[in-house]
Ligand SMILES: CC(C)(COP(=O)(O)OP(=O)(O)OC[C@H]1O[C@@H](n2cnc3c(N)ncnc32)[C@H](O)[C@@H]1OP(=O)(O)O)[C@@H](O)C(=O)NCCC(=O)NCCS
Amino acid sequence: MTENSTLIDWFRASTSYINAHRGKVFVVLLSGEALEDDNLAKIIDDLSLLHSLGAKLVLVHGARPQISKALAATGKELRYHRNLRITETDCMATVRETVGDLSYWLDGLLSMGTANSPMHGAQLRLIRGNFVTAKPVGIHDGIDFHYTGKVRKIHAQAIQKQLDEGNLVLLSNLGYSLTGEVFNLSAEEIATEAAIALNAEKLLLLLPTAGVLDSDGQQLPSLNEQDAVANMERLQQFDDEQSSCIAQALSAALHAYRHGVHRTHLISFKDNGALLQELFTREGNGSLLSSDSFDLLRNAQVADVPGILNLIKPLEDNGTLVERSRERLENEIENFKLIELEGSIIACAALYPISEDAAELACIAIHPNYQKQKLGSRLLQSLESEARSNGVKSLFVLTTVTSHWFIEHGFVESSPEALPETRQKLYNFQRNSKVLCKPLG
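Please write out the structure of this chain alone, matching the form predicted on its own.
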């Protein structure tokens, strides 16, 4: 019963996302590495479910490792420049054959519908065609790239017509020139340009890691433009295949971001269900580069009380924060500021006046998924500005576990006796909280 209740709760919570995604265009990059992974069958199931829920899908598949293996098997030397494969004339027959085999193979996977399988009854209609017009990369640094190409045009109107008829569109990494030639393109570029041309709601890039990881190996749930650039440049310094793959994905994400794509999600192709968790839960399971404002900082309202309670409850349970009742929060809500993302409260803090020239900072809480985004610093800066405008000369804070963070932000350790007299009377010696003070010049 407990498992069923959890499933029911999750399904109900996903309703808003189902409604939001219905009828929207999503461009999904299935890299050649993703096609080789054991989790591919689950990804296909999840894409089928996403289509069944009303999303309009354009799938772009790569073939980088498959082409490399096929060329190596024929004895061809693998040549690269500027991280692009040099596709010589005598390589193109192998490239076309390899990519064609992958496209037909994906046709088969997306057409399955055996009984007792997640795709039973889906009856997906998959459309392929010459939707990508290409042009040669040309000669750079004196090196001729031959049949390595770039996107010249995405035939968005033709693709959109297929999507409106309920079809999935499959694009490979091949493009076709006006002179009838076939070019080998970057799948990342095709996916990005398709998302831009279609004004897609989302670009989904599947990676070998759980989104973008920082230098300590920790997942970055959300990225702004500066974060994405910094991590791309850091990863470009490494020679390993995984770093190169993620750096290319970040480059594609940034290009999409700068050309109006609403959101780019970078998700693991190895984690079962990562795609669904990223799209249908608030916590997600990847990294998101978005044009949305991640620091929608505003004053709290009474309607925000349930969200604040959900945010602070884990900290109350472990003793970090003093427990606050719903009634108390409703009465004190005018003291709170919060940061909101997708209608969910991901950070909050409160400023309580103690006397004419002193105020207490309290109830700072950041959702665990966003604790590396410096949201606490933004809240503190906002509350300090508000305190100064109200004539406050000093801020106080009482804390049991985060004193170092406050010291880093200009607070100095003090004693309960330094608190204004009215606040001293409420000091809980059993909690033995540290008192920190910050003069406001």
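The term rigid core refers to the most C-alpha atoms you can superpose between the two forms while keeping them within 1.5 Å. A quick note: this is a predicted structure, and the numbers were derived from the prediction, not measured. Positions refer to the first chain, counted from 1. What changes on going to the form predicted together with this ligand:
- Relative to the superposed core, residue 21 shifts its CA atom by less than 2 Å between the two forms.
- After superposition on the rigid core, displacement of the C-alpha of residue 269 between the two forms stays below 2 Å.
- After superposition on the rigid core, displacement of the C-alpha of residue 327 between the two forms amounts to 2 Å or more.
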The other form holds:
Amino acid sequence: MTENSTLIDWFRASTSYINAHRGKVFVVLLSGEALEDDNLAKIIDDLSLLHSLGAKLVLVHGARPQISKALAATGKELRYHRNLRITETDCMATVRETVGDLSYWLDGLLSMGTANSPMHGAQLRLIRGNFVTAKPVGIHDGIDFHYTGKVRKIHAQAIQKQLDEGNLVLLSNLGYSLTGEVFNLSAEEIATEAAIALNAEKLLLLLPTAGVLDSDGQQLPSLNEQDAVANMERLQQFDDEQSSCIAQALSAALHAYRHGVHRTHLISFKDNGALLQELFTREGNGSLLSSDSFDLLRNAQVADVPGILNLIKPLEDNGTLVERSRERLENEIENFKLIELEGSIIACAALYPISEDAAELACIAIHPNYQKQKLGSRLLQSLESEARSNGVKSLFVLTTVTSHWFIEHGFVESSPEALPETRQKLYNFQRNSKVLCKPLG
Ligand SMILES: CC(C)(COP(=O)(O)OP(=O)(O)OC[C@H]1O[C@@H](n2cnc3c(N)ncnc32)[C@H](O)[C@@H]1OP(=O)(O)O)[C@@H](O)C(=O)NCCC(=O)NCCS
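Got the form predicted on its own; could you also share the form predicted together with this ligand?
Below is the whole assembly, all chains and molecules, this chain first.
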């Protein structure tokens, strides 16, 4: 029963995400390392599920470790200059063969549909083609990069047409020049440029770690541009493979971000279900570089009540917030403002008038994944300006554990006696909250 109700709750809670993702373009980077991981079969199942739920998917696969191994087997190796590989003419046959093999192998995996597989009935149609025009990297510092290429153009319209017809598009790290040659490109660059050219809703980069970890090894669920730059620069100082892989992913994410891709998720390819958890739960399971959380501040409506209850329940349980029943919340909903991200409520706060020129700020809550991004300050600012325009001169707040945060935002310590009489009567002496007040000039 408990397991069932957890599943049912989870399924219900995912509805807003299913609706938000339907019809949106997601570009997914499957690095060569991800293709070698034991979890790949699960990732393929999850991508197929995502496709079934209406997301338009462009998969971009890399082949770096596979190419290195194939070249080593023939006694050759890729040389590097400025961290960029040099693809000499005599390596290209092996590169083409290796990438071609991987693409066909992925075609096969994505075509599975046996009765006992989660892809049964999915009927996924996969399209590959010459969607990427490449140009040579050229000669730098006197070093010729030969068949190492760069993206010249992504044929976004042609890809979009396939997506609109319900097909999934698979791109590899190879591109084709107008002179008819094949070039070896970085899959990160193709994924990033494809996301930009397609104006994708999301770029999903699959990594060997659970997103971006800070210097203490703690996962960073959400990043703004400055966080992403700081972590990229920190990781660039290390020369282990994992740090450079994440630094590279952050660099790709930043490039996409600066060219209009508003959400890049960095998700583990090793963790079973991480992709679904990141995309269909508020808690997520990776790191999200995004620009949009500040844009979605709005007044709450009755339909938001379940989302607000979800957000504040843990804070009511630990005593930080006073308990509110669903009925009370429904009655008081017009006092609330919230911040929504992808259909999910990540922050809320309320403003209650308590006399002609006094109001109380209450129930301010930011989901733990989104704290320290100034969402609290932003909500406070918005409610303060609403209070001002309603003629409020004194803004009160009652708090047990957050007084310092309010003091840092211009509140000063006050006392229950300073509250307007009607509110004084309701003061809960057992709770013994501190009363703070901010004069609104
Ligand atoms: C308090 C809260 C609303 C702040 O929201 P936020 O979006 O994280 O706030 P901001 O980004 O504007 O500010 C973050 C800063 O406040 C600090 N802060 C958070 N909670 C604090 C507290 N209880 N006391 C003092 N400082 C606090 C953070 O450490 C951070 O400081 P830093 O920037 O120096 O690292 C949020 O932490 C929250 O929802 N807390 C739980 C609910 C709660 O306490 N509500 C108040 C009930 S009256």
